[in-house]
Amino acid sequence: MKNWRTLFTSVSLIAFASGASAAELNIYAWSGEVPQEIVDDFAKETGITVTFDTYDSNETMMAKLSAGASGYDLIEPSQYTVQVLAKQGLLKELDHTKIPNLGNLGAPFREVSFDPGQKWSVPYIWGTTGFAYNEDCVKTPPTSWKALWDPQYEGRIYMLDNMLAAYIAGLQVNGFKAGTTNAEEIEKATQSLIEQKKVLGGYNSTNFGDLVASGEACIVQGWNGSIAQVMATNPNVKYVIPDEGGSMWIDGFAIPASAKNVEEAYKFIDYIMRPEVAAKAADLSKSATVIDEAKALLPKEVAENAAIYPPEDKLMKADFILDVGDATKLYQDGWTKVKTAQ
């Protein structure tokens, strides 16, 4: 019997031969959220050739698209990134004729309010913004985006580097709402964000999870997937979601207007939505599924994790951002006075 790698190498020649093109599909995704094993398997399955790429960051990612021609496929963009380029007129809308399994989204996941009756997207994921920290460092466990803050870990915090993630701590720590569109409060937490400068090893949004797991960070603000991988290996790790709120958020698919691989974007949507594949990505990437018959399929580990799983009186506290309109200059401008700041 010949393996998927001889099958899926004669599957070429014979499309060569034939004068066909291979089919393709370029996947630009968050960086740790959709496993190599996943994209492999699909691969594997529909004879597809696959270019996978990850970003860590919304904006990087929008980037790209709004300069034209990302040749890319398929996205994975946050929910207020959903806002954004769909009013830019850069996501394509979906067919879900060509999404069977799109029936076996959560309930809570069927109507979002960023985007209704998944008009450009199908959620994938969700998760929290909190920190988390070493307790061989940190000995007394802190609850408050204020442990970031705090001058007895100089030069061992790490803050996301990320516009928006770094101003959900400045802005909770002042009490202010993440995703707020007010002036003076973006201003004041910008102000917050230059003072905590003094006591910051730097932004980090690729590898924080290793940098708190090694030691070399005492606390770092992250996403609760990465934090909970490296849970997994290190018990002295753990994730908090402030008592401030933090946020949840939800990463999703969607089909940029530009892609020339459409249907081959619609099948790894279709596939990815498979309970038993989607409980696969969830245990491999340490996520939150979107599909309740995924998450029964789930080892205990992982299904009863708060890290991942956190308790309904956390996730009311949260906030959940919206695009911001024009309120980005406010943002953008600020983080540029951050970034700068000596």
Contents of the next structure:
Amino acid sequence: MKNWRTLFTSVSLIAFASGASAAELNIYAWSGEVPQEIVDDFAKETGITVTFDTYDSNETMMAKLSAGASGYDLIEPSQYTVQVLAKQGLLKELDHTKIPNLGNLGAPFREVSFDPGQKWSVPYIWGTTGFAYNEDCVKTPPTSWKALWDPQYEGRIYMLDNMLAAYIAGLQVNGFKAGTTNAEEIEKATQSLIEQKKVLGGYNSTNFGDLVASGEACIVQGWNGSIAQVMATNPNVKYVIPDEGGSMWIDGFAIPASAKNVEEAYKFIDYIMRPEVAAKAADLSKSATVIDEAKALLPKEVAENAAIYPPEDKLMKADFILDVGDATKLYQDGWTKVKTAQ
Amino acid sequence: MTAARRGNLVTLALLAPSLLSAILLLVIPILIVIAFSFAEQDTYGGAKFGFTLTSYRELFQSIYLPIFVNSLQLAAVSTLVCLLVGYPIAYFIALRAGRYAGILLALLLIPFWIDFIVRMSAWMVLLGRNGTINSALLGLGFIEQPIRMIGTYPAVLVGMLYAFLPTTVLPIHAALNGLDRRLLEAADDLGATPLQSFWRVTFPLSLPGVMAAILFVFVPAMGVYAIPVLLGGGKSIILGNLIVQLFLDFRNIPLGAAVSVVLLAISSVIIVCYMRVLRSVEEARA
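Please give the corresponding structure for the form predicted together with the partner chain, as opposed to the form predicted alone shown earlier.
Complete assembly follows, chain above in first position.
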């Protein structure tokens, strides 16, 4: 009798598994933030066929979504991007009953200013925007954005090729807050960024970590995750949150309104919020997790890495960029001027 | 049905596949781009179809003008560099290489079977601070400090030269290859020095090839995107980069479409000029 039941269970399991193999999920996430291993583990566990693409700016992702059917079922926008996408009606309202692991979120991430009630997005990881330097080339440890204007590193300074990120440095070096909507402040920052071009090697938001690790660059503006990844193999690379503040960001998961495989998207969100999965993802991507229980599972060198978990006083000073609304145009015109200046 | 009409129908039937694909893959997309260039834009990146000249008005604002100047300048300098390097190569292959000509042409073309971005990444490795060229120069003791090459204008020109060399060499080679050698013998017999026979016989006869080469380099050079980013550090943007920036970074589809339309218009004007000049050259020869 018992054997019969086992046989019946395994037969139905096989039937279920073969049925599930038709399921698909198309993920579009920040490069370097969702490790391929996590995606593969998920695919193996659920039998869902996962297609995984990456981007290196929120704007690129938004452009694909607003151009119409993008084919993506799950995206990973940053905080201000959640606001913009929600305003455009490009996101699906989340059904919290489909994310049982939602309760695993750490206290600071349960109620976030950019998405009250977690209506549109669920935080995944957080981090900072600052800069990294290579000790082989930079002898006195810099603490200010001013180092990225220093002529002694001419040709070996790189800025993120990302409008809002570049303006964090441009605004803060002038003493203004990142994400301002004040036209005069933006204009001053534009002038500073134009002036900076004389000493720049270039703009890069894809492999800035490699640039500073290889010594091609002395100083690069960067997001901490990619920097912490190269720090793991090259101890000469140091990450700095500048005295002026830098910025803090939260990247989370959201489901586009045009998504076709919604159930699978929920499954992935819930999967990556399991403490052990979140810990593995945080360890591989060298990013800070939003799941408290996951942090406890992390190896010491990650959990105590100041590039990943900066001291509280640094975080208190960091700016948090929200949607700048109509000021977007001021930033865009300024950025075009910066990019065309000779 | 008359024979003439039947002939027309047969021609049409034979042309149908290419005509259809040209309409489907070329004409319709261009019409869509043109339609978008007249659309309206909202702050959050939506484009509403309509008829407004806002995008074109914005385009001729002063902040975009430097990009047009940069693009034309880069295209012109790249074309010149390609000609200076490509002409001697084409000349050698067509008139001096003899039975090795085929092999040389193949060597010129084979690298172009590899993906463009991969080849440009190879240049990043070559020109990098710890790259092949710097290591070699340092090892041989020619330099004390690595030379900075990535992120400079010359690096962009090297990339442009590399990318467009085959399109320069091939048309010039074709023109020189068809050259009637007896003309050169005649020039020689009549006492012309080698330099004189080059300037008065070979070069004028290769002009159609040179002009085709100019066209094949100048027009696509204005729209390149990857070379200024990968080798130039993205510090000097040209029209190709502006289009990407407008579509992807600024989500301003109408303005991006307007830039594309203007780029298309500039290219068309150049092609029309080319055809005019070519005709007058041919008429002068006849």
